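First, one chain by itself: the form predicted alone, in structure tokens.
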Amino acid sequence: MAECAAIVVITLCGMLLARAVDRSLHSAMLIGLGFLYGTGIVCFVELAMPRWSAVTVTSALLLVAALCGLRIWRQRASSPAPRTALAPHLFDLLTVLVVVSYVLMVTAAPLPEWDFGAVWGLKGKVFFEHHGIDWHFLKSRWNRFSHPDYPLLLPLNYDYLALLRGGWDDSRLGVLSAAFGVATLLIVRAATARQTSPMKSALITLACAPVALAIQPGIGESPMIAFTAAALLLLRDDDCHPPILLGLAGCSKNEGIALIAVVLAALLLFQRRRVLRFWPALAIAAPWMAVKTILSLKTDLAEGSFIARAAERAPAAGEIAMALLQSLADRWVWLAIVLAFAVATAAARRRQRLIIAIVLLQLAAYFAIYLGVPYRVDWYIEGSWSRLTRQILIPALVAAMLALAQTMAPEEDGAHAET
């Protein structure tokens, strides 16, 4: 399947540039990791390419592809060995038949989703039809219910895909999303599997999959899952690919730029020296801010005031947190990850402290916002507010498990830690 071959080449291709970046990585790490670096490359370079073919765009990811790999080559004597190898278990059987019947149900057909047919696919189509991007589609006044300010990753990835296949076919275009969650779970099986024991590393990997592959196929949701799942898991240690996640983050959805502004809020708060570090985040990600300035593709929020409406709604705040607790997406998971955050032991919550606080903030951001949109609450929150929360559970989710593991078997998971 041309889709296939596709997701390959954007998987290589982004794998040489997460080695060139960070060489210790390997197996599980280095495949997610490459195939969610692959999708930002495929999203630059058609972004700076004016007309598209099979072959144009195809040749410019080898171009970065061997770019990457002199670097790699030149980088050789000096580079940190790689990591052991992950150790797999008999649970990761059970991710593989939930991730393998999930590809099956989002390649039978056309993609249902409204927001793929008026958003996102909407967008890939205009754009693979006019072998570029339209930017006439983006500023006309006929596409203003699409959300013209929403950046372009997935939309252009799935051109991409389109563009091999010779045709641009809705029934196929689904395994993108199914790639994104695999991404994710790879991403969270290596980075659990430096923190705890094997056997509970696959079943946090398996407690995530219906998370990360539950979301409608072939909306922004995907990529964004995955962005933020990979940057907040790799948060804790790691200066080299979160701001990167998160510029690719805020190239996928406008929460994305959110994501950035919490996640440097947290870092002051907790880990203030760390901030500078994160500068790759809003490099990544103003390009796209820029065309939308330039262009001027606005958001319905940003019509009118939006200070205004927010202190006008101020006196129905508290209702408005009930509407959102009783409107809340797997609220039994919710629930079950404050279950275990109460039971688990200071020291256990202190190792995952900077994963709650971002979650908690990036929560506030998404209520202050529901206080200042344009129309009735209510229509925002239907249909909404269980997409903006899947956004993320994933890291929620594992830093409570974590947090668990690390309460009931200290020394275990500790050890597991140090490696």
The other form holds:
Amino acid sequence: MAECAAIVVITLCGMLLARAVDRSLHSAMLIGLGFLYGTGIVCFVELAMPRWSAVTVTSALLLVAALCGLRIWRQRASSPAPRTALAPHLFDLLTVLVVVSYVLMVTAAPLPEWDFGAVWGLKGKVFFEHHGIDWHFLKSRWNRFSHPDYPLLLPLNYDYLALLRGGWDDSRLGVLSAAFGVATLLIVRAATARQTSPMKSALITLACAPVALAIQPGIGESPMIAFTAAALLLLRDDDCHPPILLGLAGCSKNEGIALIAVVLAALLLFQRRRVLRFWPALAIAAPWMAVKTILSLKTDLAEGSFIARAAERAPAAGEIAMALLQSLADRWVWLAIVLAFAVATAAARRRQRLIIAIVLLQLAAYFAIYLGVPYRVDWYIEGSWSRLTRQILIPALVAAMLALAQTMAPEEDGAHAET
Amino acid sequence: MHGGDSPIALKQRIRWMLAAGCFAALVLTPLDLERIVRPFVDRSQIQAEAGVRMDGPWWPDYPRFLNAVRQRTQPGDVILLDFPQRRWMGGYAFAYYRAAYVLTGREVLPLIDEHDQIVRDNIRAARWVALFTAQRQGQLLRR
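Please give the other form, namely the form predicted together with the partner chain, since only the form predicted alone has been shown so far.
Complete assembly follows, chain above in first position.
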């Protein structure tokens, strides 16, 4: 299948980039990060090329891969990467079963989500037939419904799949959502294996599977969930990958920009010295921000005065908060997460405090945005709240489960990493 | 419980059990067994639901009509969409978005705007009119 070949090319290019920036990467983490980085490379290559074909885009990807390979080759003599294997567990088979089920579901029919047809898939299809980004389409007033201001990482990756196939087939493009989900699960598995036993790590990954494999395939949530989860799970003791992943989140959805601001705010609160090391997040998100400013591709949130609307709705903040609570998706999971932190020891909670703070700040940012939306708030809540909360569910879920794991077996903490 | 447990050990034991219970709940709560099993046993139902989900009551006639319009027009053609529901938020917008997706490469123009007003400039600019009626009949008219 051409789409699978495209995903393999994307992953291999990304793995070389990931290895070029971090020689210690291996196995599941390398593959997971490789795919995520690869989608970022595709995005920037296609943004930079005025006209595409399967040959030209693939050649450009291979050129990037070759440059990364050269850097790895030059560094080969210095500090050899430590080799550790990720031990599989029987429970991993259940996660594989969930993944297979998802792939069968998303390839059964053309992707049915409205936002695929009206936003993400539409732009991908328009660009594919145009052999490049159709700026006229993005600027037309009749296409405002397609949110021309949204970042283009996902549509541009659809285009690479379609280029390799030689045609647009929307019953096959769901494999990209599956690939984002699998990459997320590989990263969850590898990141949690460093902090708890193989069995608990496998169970945490299984718990994340229904969220990572997005309920609404084909839309921007799949990459956003993946980049958010990967960035926040690696954030505690890694300054190399989280900034890149946050930048790519900013290339996937506008919420990614909010996430960058929230992470920087949380670091300012808890780990001020790390803030400056996160400049790549801004650098990666900046090109699309610049393009949409130059072309005046405005988001509907920016229509009129956001602050005036927020001030006007401030007295109804309590009602809005209640509406958000009542429409919360996955409410039993969120309740179990709250209970988990109540049950966990203080030491285990403290260990997860950065992620907890980021999740709470991001929820607060969403709440502030709902206060200032231009149309009816209940309409926005109905259309977006379940998706927004799922974007940050995996970091919250993993943090809660790791806190419980540490509470059950404090000796596992960190030192129990798989070897 | 053991009779000889100190209060601290008992507290730790209770905390351990609560933690284990919470951990198990967090593994099981997100899993939707029906959703996991379904693609293995009933993919045809997923296909039928996908069509209805995209086109609602107009499935399968409306997408069939749009595909026929695509066959008969060329990239770059300007097509005006006339749809029985003439209110933007009352169904026209969805028909328009759907047409924009199926007819990529052409320029699809709406007959009405967001305020339900006829857009005369679009009528003048169109080379084709794609007319879909309440009886689910489609016609492509050349201007």
